[in-house]
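Single chain ahead, written as structure tokens, the form predicted alone.
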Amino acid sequence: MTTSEIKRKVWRISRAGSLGRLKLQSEGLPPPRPGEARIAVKAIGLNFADIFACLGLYSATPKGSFIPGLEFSGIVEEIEPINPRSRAKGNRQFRKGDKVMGVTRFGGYASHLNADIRCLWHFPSNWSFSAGAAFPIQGLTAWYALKELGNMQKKDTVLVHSAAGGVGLMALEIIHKMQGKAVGTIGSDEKLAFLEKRSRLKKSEIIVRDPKNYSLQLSQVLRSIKEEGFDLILDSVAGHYLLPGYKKMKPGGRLILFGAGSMMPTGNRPNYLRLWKSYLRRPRLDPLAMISQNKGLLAFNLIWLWKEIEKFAAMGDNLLSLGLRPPHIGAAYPFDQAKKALQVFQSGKTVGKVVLLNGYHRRR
């Protein structure tokens, strides 16, 4: 049992606004509460969700100083059990040296943290600590998408935006290990050699988005997998390309939103004209029209399920039992260059995942 606090290294941001307020600083960490296991950080995955909250432009971002991240990976130092006696079923047994990967509502950027257990789960022994910090957010992320809002089924036609992404290539593993069809979109042909290799998909299943010649790039695509339409579309980008895609779904088609890249900010500090500018010409439906479509739009933001935390657990026994490749790790920093990470992350230019790591980093 623990006694007392310890010393950590932190990422902190004095309040929301601008990537420049994030300071790295020292600070102390309570003991574990009951329920909570101390976790010694080795690695952490950077998300979208982290920019977009120390910009301040995240539902759910915290009031004032907090610490951002997600996803983590490291080893258990200490566990405080509800009840001591108790054991808990499944895959929520923890305990002292146990390697573990989770998630935390913000929080990540540490070198120690205090995690619910119940948001813990022991990665395959041949995953690094890179591949467990990069598979929890993107893993339950793409779960969520195609199997508990998509509820997707064999033989169902998927369209899979930012494809080179890390929801994106886990999204293509799931989609592949349920016997689906998968069609992947991306940014930049910069990112097509990458894909063909990483991916199971042709070539010509691989959409390079064009704005001024989407919905004609989607016929295309449709009339070489020999499809009428899709069954259900992961749309992270929004846009110019949620309507053409709303538009190439079969009747019963769903398309599921779970983020807006299209809007990213580039920059330190968000240019809120042109944000406003985008959030004006945003896509619209018309629910009544929808209706005799018979197409529908779900949205969502993972974080927000915390509040069902146990849903956390059973999803990502899901994942894992699907027995799915290690995460492609596209970049690795150091954490004290956890700023340079962030930068080259917002660019959009990366493939797969950006991780920090935390000292310790030889593989296992």
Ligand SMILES: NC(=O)c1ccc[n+]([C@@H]2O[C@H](COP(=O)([O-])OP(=O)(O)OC[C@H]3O[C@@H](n4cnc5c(N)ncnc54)[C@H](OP(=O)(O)O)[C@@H]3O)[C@@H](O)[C@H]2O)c1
Given for the second form:
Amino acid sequence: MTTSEIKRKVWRISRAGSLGRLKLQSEGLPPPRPGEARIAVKAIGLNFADIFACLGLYSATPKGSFIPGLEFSGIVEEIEPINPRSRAKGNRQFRKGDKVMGVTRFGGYASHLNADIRCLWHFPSNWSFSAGAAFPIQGLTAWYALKELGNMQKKDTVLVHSAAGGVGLMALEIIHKMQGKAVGTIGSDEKLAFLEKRSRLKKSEIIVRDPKNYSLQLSQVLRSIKEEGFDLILDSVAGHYLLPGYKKMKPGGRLILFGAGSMMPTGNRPNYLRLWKSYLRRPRLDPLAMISQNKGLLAFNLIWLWKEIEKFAAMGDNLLSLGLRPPHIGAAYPFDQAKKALQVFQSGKTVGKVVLLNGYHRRR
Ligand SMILES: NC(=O)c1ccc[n+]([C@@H]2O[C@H](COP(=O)([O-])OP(=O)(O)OC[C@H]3O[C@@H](n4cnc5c(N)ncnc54)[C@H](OP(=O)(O)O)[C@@H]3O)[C@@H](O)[C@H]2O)c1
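In place of the form predicted alone, output the structure of the form predicted in complex with the ligand.
Whole complex next, starting from this chain.
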């Protein structure tokens, strides 16, 4: 059934370069096309990629005007009959009124959007819309890093950076389900109590990263957990933490790099001088030496998986079958306060996930 265009609210940026260009506006949304569902968005998950995209530092940043946002939850309002060649199977069938979560290649910061049904999932009935919106990107990132690239095995010892953040907490959950041994790092001791409480990590398994003594910190933690080295490292911080971690991997170790938090610009615009300096000082590895060290480094950006949407869907299904706890929501902001939410998220001080909520009006 084809419906007519509806009015929606969006956060749109005229062109990448500054978060200051992000504006709340009303615009029309055409009816969903075959294979799409129109979603009344209830919650939106924030990601570093949103900030990098708005600043123009993300390789996949769209040209010209765009709406940021990669993940959401909401209610199916309309669904267009699917092209028989891309017919959804099994639990990937959706009806009007279903509660769903999903990923979108930009366009998430909206009150309504048309989503490819292959990028939608039903979420567990006891989860809130916030939990649903917080799940897909961090879940898929953690899964892809641990399983698809990291080839994590039972009893592997895994170092997880930014362990109190969205992806970090999800990775710890998955490692626990897969009976691995985890060590987490955080940037400040303000997150320590939270991480101890939320995760199953003991204090001795958490490192508050100290740039001057990081190598020593890794040795101490390995001694205390009676391990010679790490089998796997999930690194989203990079900078001068990458090489010491690499050195502390066992032969056969895999370092999975998927972010550079320590190079994250603060403020509305990138500080190009600071970025350039950290780029020049970026860590380097010699691939020939890696042969005799028997260690590897793999890097990825989830956005490339849009070219393999079926894989995306299957990974999400595998992840959901683990029966994980709902993601921890660190902070929720009303939709019209997206800029404030991004500022807080950008500070690096948040724990768990930061979400925007439609229809939520907090007293100012
Ligand atoms: N490649 C991909 O496809 C992909 C997909 C999703 C996420 N990611 C990356 O994964 C990381 C975690 O993502 P998330 O969404 O779950 O975010 P998050 O962990 O909730 O927040 C990011 C964390 O980065 C850390 N950080 C380190 N240095 C920082 C700095 N200079 N400024 C700000 N924060 C800094 C902070 O934790 P600590 O200081 O405690 O370490 C902060 O909590 C991000 O780097 C993100 O870009 C990559």
